[in-house]
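First, one chain by itself in structure tokens, the form predicted alone.
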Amino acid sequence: MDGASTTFYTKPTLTAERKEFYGRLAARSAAPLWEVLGAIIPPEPRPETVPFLWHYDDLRPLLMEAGHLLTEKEAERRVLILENPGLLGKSRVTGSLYIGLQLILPGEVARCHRHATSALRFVLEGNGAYTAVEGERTQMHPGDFILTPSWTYHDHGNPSDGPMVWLDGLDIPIVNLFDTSFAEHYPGEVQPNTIAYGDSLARYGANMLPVDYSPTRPSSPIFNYPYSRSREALEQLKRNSEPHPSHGIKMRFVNPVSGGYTMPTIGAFMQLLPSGFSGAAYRQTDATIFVVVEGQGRTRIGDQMYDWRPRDIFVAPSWAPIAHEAQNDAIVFSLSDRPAQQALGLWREQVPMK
């Protein structure tokens, strides 16, 4: 925000008289606004999130020693948390999101649950398994963008030959802040596939509805936005227009019946950066998970770069500047609690910054 303070109020002089009285507030459970009034109400966001990049090939072997180490039915889910380091010990990537890696070895199910959190798979590695979600399955492929919405019954499945790994993205975060998480597990390993394949994209993802269609949550009806469809788009603008000079050709992910998000608290994007790419620096409240899926570049959060290549994660605290920069034609898909944020007119940006 140009010219905010960097000071929005100082505590009063602690004196003797004023600890003796703050200790008796302490006793009756009670505390002064004032002594705390500047570390709660902040002038900007000071994030405990910091940046932070994973490289995939270094994570890779160690989610596969996981695989030896114990099995898919002992785990419930084989997952790795990637952790924020200001944020160690919480699950959470940011103050708000949590993301994993999580492994399905050859054969393997991870059986059927349910819970109030919602979820996002996007696809880093292997062909041919599966996720189903209340009785439709869709096929996993390398960027691929997968729905699992609030207490909707789900299950994965790998029956090729080799080992399928995707980036889990939840809203954890949110939901144990309001305490309203629940879980529970289907009655079965598996829940019936009962809805035909692909069923979901050819209703509604076609720009149509069917004629009598009434929405039932608020979250998007299509559970797999295939990767070859937004690479496609973003192939097409790149040569039908100028790339923005902060995100180059950035998309955002839609609920086709209301145009808004595909969940309620969790938004997703896709982009292209331009070969030579070399954007301006841009703010935005939104702390932003970042997942390469094709190409090499590198981004400037703060004052320290990143490189990437392709499968890298990285994360961005909110209020922070970035400038991403393209080596060759880079595709990055990326995640946060924007629509959340929108929603109560909390979100804020600065693009470019001046």
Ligand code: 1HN
The other form holds:
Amino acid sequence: MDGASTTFYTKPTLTAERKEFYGRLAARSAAPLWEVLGAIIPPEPRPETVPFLWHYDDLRPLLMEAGHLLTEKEAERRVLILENPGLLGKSRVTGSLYIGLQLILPGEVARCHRHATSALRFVLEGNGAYTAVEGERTQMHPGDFILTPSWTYHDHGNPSDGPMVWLDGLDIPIVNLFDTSFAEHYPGEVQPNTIAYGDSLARYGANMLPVDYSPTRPSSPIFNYPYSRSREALEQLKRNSEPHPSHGIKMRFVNPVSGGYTMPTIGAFMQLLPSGFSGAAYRQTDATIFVVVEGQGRTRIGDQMYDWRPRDIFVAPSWAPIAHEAQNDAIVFSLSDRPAQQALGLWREQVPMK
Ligand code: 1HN
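Just the form predicted alone so far, so send over the form predicted together with this ligand.
Let us now look at the entire complex, which starts with that chain.
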């Protein structure tokens, strides 16, 4: 490997005299920068996050076992955390994000609470459970992308007759980096259902906004982006346009009020990789979690190949080369901290890599 690109700064020689001096610094809670500079300012990202893929078929039986082992009341939320093997014990999938698989069984209710961390749900299995956010319920269907913005009251219930499973994505490490976590229960188990089903999608998701609308929070006022609509758009665009050499047909979920991302810390995307697609390698600084919705294919991340099928979940670290291939038309959802990186002026990409 090229030394110049892996080391920005080389430490001076450690002499006995210097070592003794560092000891006296340590006793005063001080330390020499020149001993750590190369480690704390790498010339390019050096993530602890490693590439990884979870097969849904491996996880599903374990999640169902959790369903027998404890109630949703005991658990508050019955979730298996998907922990990056490079970040063991840290409840993280990347340096900045958390993901988990949540199970809610027929008849269960996950009680109402709110927290400073923002959450998204991406529905994997089941039909007919609801999630409620600030007085409005929405029915959950596979492929739906649902928001629970920061400090909004939310509860879930499953009046259907089958299990319901979705992926939770939260910005927990970001909120804790800033030491800004707050959380509390709603005074009752569920919040009153004061707004009709479908209200926010009609009000904010039909390319119109109420004429006097002004936003009350930085996140999107739409809280369920139904798969039926995202799927239809991608299908239409497949017929009308050339796929991007790395991304196929890739769309970004949008806050219709600002044109920005759906939440300030977590961005979400959905792409269609047409049958036979073989993408050019690219890299971006936002470590990304991919969730397969339809189709089979494989993705090279760094020098490893990951084969995927529907409901599999895989993660690519910051700046790792990524190249997707699809055997048949594939639909892939993804999430990352890109909105936060862009707001801070940090985000970079190379697409395609030269
Ligand atoms: C949470 O509130 C949910 O509301 C899911 O479904 C997962 C993980 C950590 C903290 C809060 C939910 C969570 C969570």
